[in-house]
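For reference, the chain that follows is the form predicted on its own, supplied as structure tokens.
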Amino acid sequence: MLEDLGAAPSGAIVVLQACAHNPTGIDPTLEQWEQIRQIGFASGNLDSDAQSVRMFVADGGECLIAQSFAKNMGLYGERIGALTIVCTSKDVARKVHSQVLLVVIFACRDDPCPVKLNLIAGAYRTEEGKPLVLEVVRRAEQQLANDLSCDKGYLPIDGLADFNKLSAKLILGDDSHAMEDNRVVTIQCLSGTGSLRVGAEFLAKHHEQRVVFLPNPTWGNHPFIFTLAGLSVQYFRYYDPQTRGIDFQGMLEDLGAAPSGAIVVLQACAHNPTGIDPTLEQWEQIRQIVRSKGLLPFFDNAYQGFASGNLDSDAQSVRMFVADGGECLIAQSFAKNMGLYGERIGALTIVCTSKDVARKVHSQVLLVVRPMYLSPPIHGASIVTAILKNSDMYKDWTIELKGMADRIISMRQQLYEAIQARGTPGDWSHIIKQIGMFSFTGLNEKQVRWLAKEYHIYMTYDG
């Protein structure tokens, strides 16, 4: 050991587990350590035994260090965990950290004012800007809390069978013959963003074309997800903001110019950030596109149930693509419509030609996931299996999610008459004609930025 450290090149990351080594169950003494840290220092597993890392911490130097829960507290299921590095200043802790935060929340965050708004993050609020919880939800939560047989142990590797069936069915339909056919794969996800990581890593795994169409503009971390899994980003045009509304015919000219087999990402309903959706006749279109130039479609569905309030109808984009027999994949996810943002609860579906290509696909995106994050958590999916399971919980779940979609186009409908009351120059409609949570309010950087400063009011630089 200490003879292969010695010779590893100057920099090199070396991986050490901190205690109670997997799978020998053999550790070095601390002397041993000591000769160890000498040579150099990387990451290691910090458990019950805090001693190893200690050591590497107290000599000033950077580390890395990958925590988990899962043993010591018997939180298997829960997939909690901490990763913290540690800098050799201050400076260099603020940069690390700063890099995977958006300067604006840093803005609103620091403002003492007590009125300030925050308009950045994608999350449904009551009127005193608290995440709601959903009484459906508190009651599945505690129907699990009463029934002694459920455990904390691991999922597998896909998730709990009865969620993903349930998803499945919740965004193809009861009738969905691609179900029927066997030829769908649905894995349990980490919301919507893992469902779209999952699905990536596989495209660029297996996939012949490593290219994928992005909506410009489009969610900002759609383009680091794909380009993290090593594919090419392009975009194609969707808004336009002379109309404020969607930019069909550049939108067709592009997916139509499209290399064949390229990935092409569709939002299913609610777009973010721009809040305008196709009509169904456009989504035909954009089927035909999309099927004659042999493209695949890979569905982000965040949003189901919050732009109609209806969840079959936010369904038809999706369906009208699985009804044809061609692939697609879908991103699922279950924080906006059950308001469980924390407990990252999604699904990733991949509709296949054939129940054997399905059949090969499960067994590669498990070996996608394995690696990556090896189970997903349980609590969530227990909320939500239990939810979709009862016919009365499903019903006052449907009914509490039409209340939020309800009060969002109210809300919108308040800003317009608000804004005409005033006589404010310019044509507002857009505000009523987008849907869902959000809007392109036409507002630009200097107005934002002035928004911010008077009223402590908080938005994206592009409005």
Ligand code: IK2
Second form
Amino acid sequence: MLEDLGAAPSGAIVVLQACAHNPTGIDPTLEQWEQIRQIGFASGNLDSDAQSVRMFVADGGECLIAQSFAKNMGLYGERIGALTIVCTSKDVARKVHSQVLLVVIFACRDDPCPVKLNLIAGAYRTEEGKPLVLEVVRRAEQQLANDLSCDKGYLPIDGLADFNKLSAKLILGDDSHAMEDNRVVTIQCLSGTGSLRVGAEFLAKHHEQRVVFLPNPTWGNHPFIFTLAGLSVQYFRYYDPQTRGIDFQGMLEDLGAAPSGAIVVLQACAHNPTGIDPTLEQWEQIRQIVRSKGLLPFFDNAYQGFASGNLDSDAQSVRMFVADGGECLIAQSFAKNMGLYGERIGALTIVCTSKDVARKVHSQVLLVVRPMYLSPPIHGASIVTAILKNSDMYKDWTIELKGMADRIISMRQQLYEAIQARGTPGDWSHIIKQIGMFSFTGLNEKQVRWLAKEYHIYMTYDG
Ligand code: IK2
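Following the display of the form predicted on its own, present the structure of the form predicted in complex with this ligand.
Below: every chain and molecule of the assembly, starting with the one above.
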């Protein structure tokens, strides 16, 4: 060990298991740790087991620590841990942290004004500006808490089997032929973002075309997710600033010019950030061009039920593509439609052309997940499963979901009427024509900055 570490190039990262080494069960002694440090659970006592790490931190140098609460709190299935980065100065620490956060989020957080308004995050809020926990979710959680057979063990790599089946049914429909034919692979992932990332990593490894087309504009995280997975990102026209509607002709032209096999990200409904969805007739034309060009559709389904208030209506775009027997991927999230933002619960569904392909795809997706996070968290999956499984709870969920969707539609109407009542110049009808929780207001960066400065209203710089 000393020889190999001594021969490693300067700056190389060295992974050291802090204690209770897996798989050998052999840890260095404290004297050996001291020798390791100089080059470049076991005891039942938290402080003793932390000594190796503390020895390195005490010398003032940099290090990274990946911490898990799976074993020492028995929270295997909760997937809870932390990454700590010890830096050489406060200034470096601030830079490491801030790189992952948007400047505008900081500005809003640091604004002391009591009536500031945060319109940055795509998260539903009550009339009081508070997050909403659905009644049906509270009931499901009570049920789980009272069920002493529920444990915190690890889930399989692909998650809770019932959750996967019910999630696939929710998006594909009760009568899905693809599911009957066993050519659908669904794996539980970390909400919509995690599902997109696992899908992107899988495609980067196994799809012949490494180019992905995103709508312009799209959710700000999409380009990062796909680029970091190793795909090259291009855009197709989607929004027409003149009409504040869809640039449908531009979209068809760009998709028509995409190379065969290219991946196309399509938001299933309630497009973020524009709030503009294609009509069903337009979806049909999109389907035809996608299939005729041999493109691979990857649906981002983060808002099922949030657009129209009806789960089936909001799934029509996806079901249209699945019905033609072709391949597609679907990243599904329960953050918005069940209000489970912080539970990080979602699913990646891959619809294949045959049962045989599906079997192979399944085994390869597991190989993507295992080195990323081993297995997904249990709690959110158990909540969703309890609701989807029980017909009374399912019905109550759809009522609460419709309540949220209807309130968003009425808020749009109220905003539009308030703008009109003040005689504001311009046409603001796009506010009520758009759908879902996002509005592309048409305000530019200068106007957005002015709103924040004068009225403490914070929104993304693209309006
Ligand atoms: N896909 C789209 C289109 C989304 O809008 C989101 C969530 N966006 O809301 C958070 C934000 O304002 O950035 C997602 C996917 C991912 O959602 P999640 O990972 O929470 O399921």
